[in-house]
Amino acid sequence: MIVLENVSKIFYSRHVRNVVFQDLNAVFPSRTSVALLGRNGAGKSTLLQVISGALIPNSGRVLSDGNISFPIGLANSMHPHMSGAQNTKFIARIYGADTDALKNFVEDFAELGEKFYLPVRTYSSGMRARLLFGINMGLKFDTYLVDEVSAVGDASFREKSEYVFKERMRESGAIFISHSMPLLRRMCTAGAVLERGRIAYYEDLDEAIRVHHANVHAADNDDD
């Protein structure tokens, strides 16, 4: 379970004060895959980074009774001059996992071939996504944070990715960001909508999607 208590994140640039969200309060239940919805710029990726600990909130706190992954899809989670294999083993050591076991799992899962042993800076965005997804799925977390990893690769790879993710969801939860509603419907059972610096949690994913679509429609009308 993850609990947000009055969490605020504000960025300052010269004389500009950008309030991404303020005094967020929410509970993400254990063993539940939650779709995090919101318009572009709503702060979804920023919130995942705050939950993961990669960003420190200006106020409030994030509480959890389990361990949380780094956001899948966050490219700067890897050292660009290290190979995929080296990054995998380095992350395994950080999380106290078996380095060889994780390396073997990721090498098989990511399907990068010999490029697994080349520097990550030479990878395409799709290759990085497959590598990060493989590393996260190879580690045991109570909550997985997935940021815009829509399925990459061919149909068989997408099918494999969804299968492995759903297997992890048997014992874990997730907070999942994607613009693909069909993907969210396959991967998630609940939803949370981040809108104008506030968040609302919905046990019913369809209700969350309806609220999100209404927000998008209202914003489009405001722009007219």
Contents of the next structure:
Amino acid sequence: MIVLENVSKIFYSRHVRNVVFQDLNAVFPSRTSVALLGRNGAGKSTLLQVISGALIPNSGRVLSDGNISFPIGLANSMHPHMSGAQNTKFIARIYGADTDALKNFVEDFAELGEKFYLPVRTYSSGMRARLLFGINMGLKFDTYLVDEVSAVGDASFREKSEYVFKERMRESGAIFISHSMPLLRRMCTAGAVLERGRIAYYEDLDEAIRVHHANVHAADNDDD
Amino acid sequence: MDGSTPELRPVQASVSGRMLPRMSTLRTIAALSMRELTTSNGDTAGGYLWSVISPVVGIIGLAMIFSAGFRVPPLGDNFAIFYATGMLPFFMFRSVCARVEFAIQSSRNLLNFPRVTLFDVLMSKFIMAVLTQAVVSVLVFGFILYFYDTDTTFRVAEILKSFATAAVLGFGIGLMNCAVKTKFPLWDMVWNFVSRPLVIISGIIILVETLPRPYSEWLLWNPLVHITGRVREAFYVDYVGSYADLRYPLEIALVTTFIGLAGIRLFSRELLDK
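What would the structure be for the form predicted together with the partner chain, given that what you showed me was the form predicted on its own?
Up next: the whole complex, starting with the chain shown before.
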């Protein structure tokens, strides 16, 4: 379970105040896969980083009863000069996991072949995403944070990923960002909509998607 | 939530969570240091070895050129060892200072992992810089003492104390610079100007007592002068660096470390947002 208590995040660049969101209050229940919806620039990724603990909110706090993954999808969190295997072992070390077990799991899962032992610099973006997704699925978290990992690999790989992800969802929860509604419908059961610095949680994913679409249309009409 | 009441606690997204050491700190620092070993100098063959080789070759090379040019150094009669006894403690200070100052900036992608705290990053850079510079110093001293007849002593305890002081001073000033320039980016420029002449005014080539009266006293405000003075004392039997007091650089190290840590804790949100 993750509880947001009056969470605000404000960025300052060149003394210009940019309020991403203010006083968010929400509860993400345990063992539930929640789709995080919102228009471009609504602050979905920032919220994920705040929940993970990578960014510190300007006010309020994030509470949890379990451990939370780092945001999957941030491909730049890997060292470009280290191989996939070295990056995997590094992450295993900082999370106190068995390095060899995780390496074997990821090597088998990500299907990178001999590229697994070459620098990440030489990977395509799809390969990076596969590697990072594999590392995350190999680690045990109570909440997985997934940021835009659609279009990864071919159909059979995607099927495998979805299968492994659903296996994990028996014991863990997730917060999932994606622009692909079919993917969200397959992976998530609930939804949360982030709009104009406010968040609303819906137990029914379809309702969340409806609200999200309404927001998108409203914004389009505003532009006209 | 099947009946059991889960215990809620804040995630690491708090100032102290990203700053203070915790249980996993030792493990993380070890992992970061290993990462540093495998990745410094990119894909170049030799990798980390170059971080040791290039300063060793640089110092020995310059020492040899100088000893060919200047027959008589200000102290003793071998220029190479004179140069090394001044330059190596100075390099210890400078490289630790630079590594710590830019530790957070250069570890941006690491800090995406909430497990990695600012403290972990600072400590691993500090440890790696000290170890690297220690190996460099041992190699340079070993080379010079083996190939030249320097006619010097080698008082290990004194030397270790002085080098440790240089490292701690570098840590403190590096931390302070890192904290101050988060809020005042101009500090970077100021520090550039201040630190540029350091190599001349730290008693490395020009000894303090060879300067005329008021200037030599002014120089004693520079903590590095005390460190190089102590190292010289440890090598030259007849050198009396009575002016050199390691307490002074240690006090400065303590004060700057405090300012640095307090500042980094205070500005940790800004540091992570950048």
